[in-house]
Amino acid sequence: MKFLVTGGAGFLGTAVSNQLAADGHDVCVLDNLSNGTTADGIHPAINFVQGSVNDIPLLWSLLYDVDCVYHLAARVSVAESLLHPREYSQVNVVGTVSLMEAMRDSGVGRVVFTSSGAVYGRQPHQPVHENDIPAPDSPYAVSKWAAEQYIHTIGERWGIETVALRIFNAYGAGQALPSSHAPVVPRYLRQAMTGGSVIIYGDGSQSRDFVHISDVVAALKSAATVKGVNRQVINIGSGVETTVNDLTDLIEMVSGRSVNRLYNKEKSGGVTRLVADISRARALLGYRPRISLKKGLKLTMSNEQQAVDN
């Protein structure tokens, strides 16, 4: 098969590219590299464009006999959506637009759509269904909540295909490490590696849904050819919840080492609970979550050593 990925060069994106590559397919990613990102990464194989998702005419050009889109291409921190609010609604939601007219001008029959697991917010229960009314509580998540519902809406209208896959905590080794808002595992096994210390927002009990990124591929892929997904949204996660405080311990249990905690009870850890009802992805996608966090973090640990031994 033909498949543009957009936000290609990024965690997510150059592991989905990478694997696609290796089982041979034919690969073109496209980046516009502004979240710190290199191509460096992806396989010699892939066709690498570096560009915006807003640029049409550079989109008509990539999608000439493309079969599937994912469109991974995305600002992606909460913290940051705060600040830029704008520029978050510029690239996730108008950007998804662009694209899926550019879809429709090069008949491309279907797109694969990385949401969040963020368009949840608070709920009352857990763990997290579809079917559950999103609360969305940052421009981030408003922004993949917004995306979702235009490639669906546009998506009936003009005849394309359309998945949406609400991907939680994914972690493994590539996760990049920017200097401010660094996703929390990376951030921990750096710290617990090099005698820092972790710094927990609240009291560390609040839960999240640690996926791996092997994982998370394998549902990518699916959803690239299975059938019976149309217009579905669809959770991807370990299904396995699991409180700050305790992906602590685990990391001092795969590291062998102590770590300094520091609470600061000043400021939020975000939503209580968050964990995935990961039923929908079983029924629909086949998908079994291999990689247990232990094994994940143990994974990830190998690949942080070689990064600090370098």
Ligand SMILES: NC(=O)c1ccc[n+]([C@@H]2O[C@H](COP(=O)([O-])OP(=O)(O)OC[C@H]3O[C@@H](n4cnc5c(N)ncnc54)[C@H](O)[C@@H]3O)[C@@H](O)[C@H]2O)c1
The other form holds:
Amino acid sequence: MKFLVTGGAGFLGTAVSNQLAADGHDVCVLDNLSNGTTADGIHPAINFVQGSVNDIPLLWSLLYDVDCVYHLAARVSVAESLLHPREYSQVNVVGTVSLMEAMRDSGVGRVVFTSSGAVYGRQPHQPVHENDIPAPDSPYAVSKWAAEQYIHTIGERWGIETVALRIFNAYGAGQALPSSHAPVVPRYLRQAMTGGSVIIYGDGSQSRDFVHISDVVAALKSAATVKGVNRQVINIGSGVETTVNDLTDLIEMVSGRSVNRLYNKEKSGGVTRLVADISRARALLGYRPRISLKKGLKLTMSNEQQAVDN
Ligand SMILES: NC(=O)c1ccc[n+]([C@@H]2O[C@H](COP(=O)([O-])OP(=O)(O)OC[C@H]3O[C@@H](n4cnc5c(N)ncnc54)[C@H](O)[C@@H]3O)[C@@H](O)[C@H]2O)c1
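Previous: the form predicted alone; requested now: the form predicted together with the ligand:
First the chain shown before, then all remaining chains and molecules of the complex.
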């Protein structure tokens, strides 16, 4: 098959693009490298194009003969979105509409969109199910929910199959560690391995659903080809609830180091609980998460160790 992957130089994008290329598919990556990402890790067989999802003429040239588009390009930090909501709307919402508009008459069969578990916000019960009404609590979460609506609505009008995967907290090798607003898993791993203290927002009892990148890639691959997913939103998590304190315990266990915990009670740890009901993913995608958090942390740590050594 022929694929276009927007945001394909990012953490998830590189993993899915490289897997598709390794499977022998024809893959083109479009990425403007704006999130501090680089094209260095991209498989040599992939055609990498530096550019924006808001550049419609460029999209026209890349969409020729494409069977399926993976739309991952986005600004991805909840905290940053509170500072720059317009920028988040411009990339995550308008960029998605631009992509859909460029696809009119292109013959593309399906779009797989990476939405986020963040769209749920604070919910009265856990685990969260796709039928629960989202309560986004950040411009980032609003932008992902709005983009879901756009792809499904435009796809319905123009006869393009669409599916949105609501990914929870993905982690694993290749995840960037930006100097501000870094994701919790690579941040804590790096701090544990370099002897630093981990800073825990709130009291650490807030819970999340951490899902290993290889499980996310398996779900993304399936979403491109299975039947019966048109216009669906599908949760992709591990289905396991883990508090930030539990995560820190596990990091201590796998690293064999005791970690100094500094609690910053002034700063909110976000929603109190968030864990995915993955029954729809099991039923529609044949999704079976295979990597436990303990195993995933070990795998990620061996990769981190190499980065620290270098
Ligand atoms: N990583 C997670 O835990 C997670 C969870 C839920 C949803 N998601 C979604 O998955 C997707 C990928 O996330 P990620 O963690 O790999 O983030 P990432 O920042 O590593 O990747 C996003 C990529 O999009 C690119 N990009 C940004 N603006 C662009 C533009 N205008 N045109 C072209 N490319 C642009 C960036 O340069 C970057 O390489 C995003 O849509 C994100 O919202 C990720």
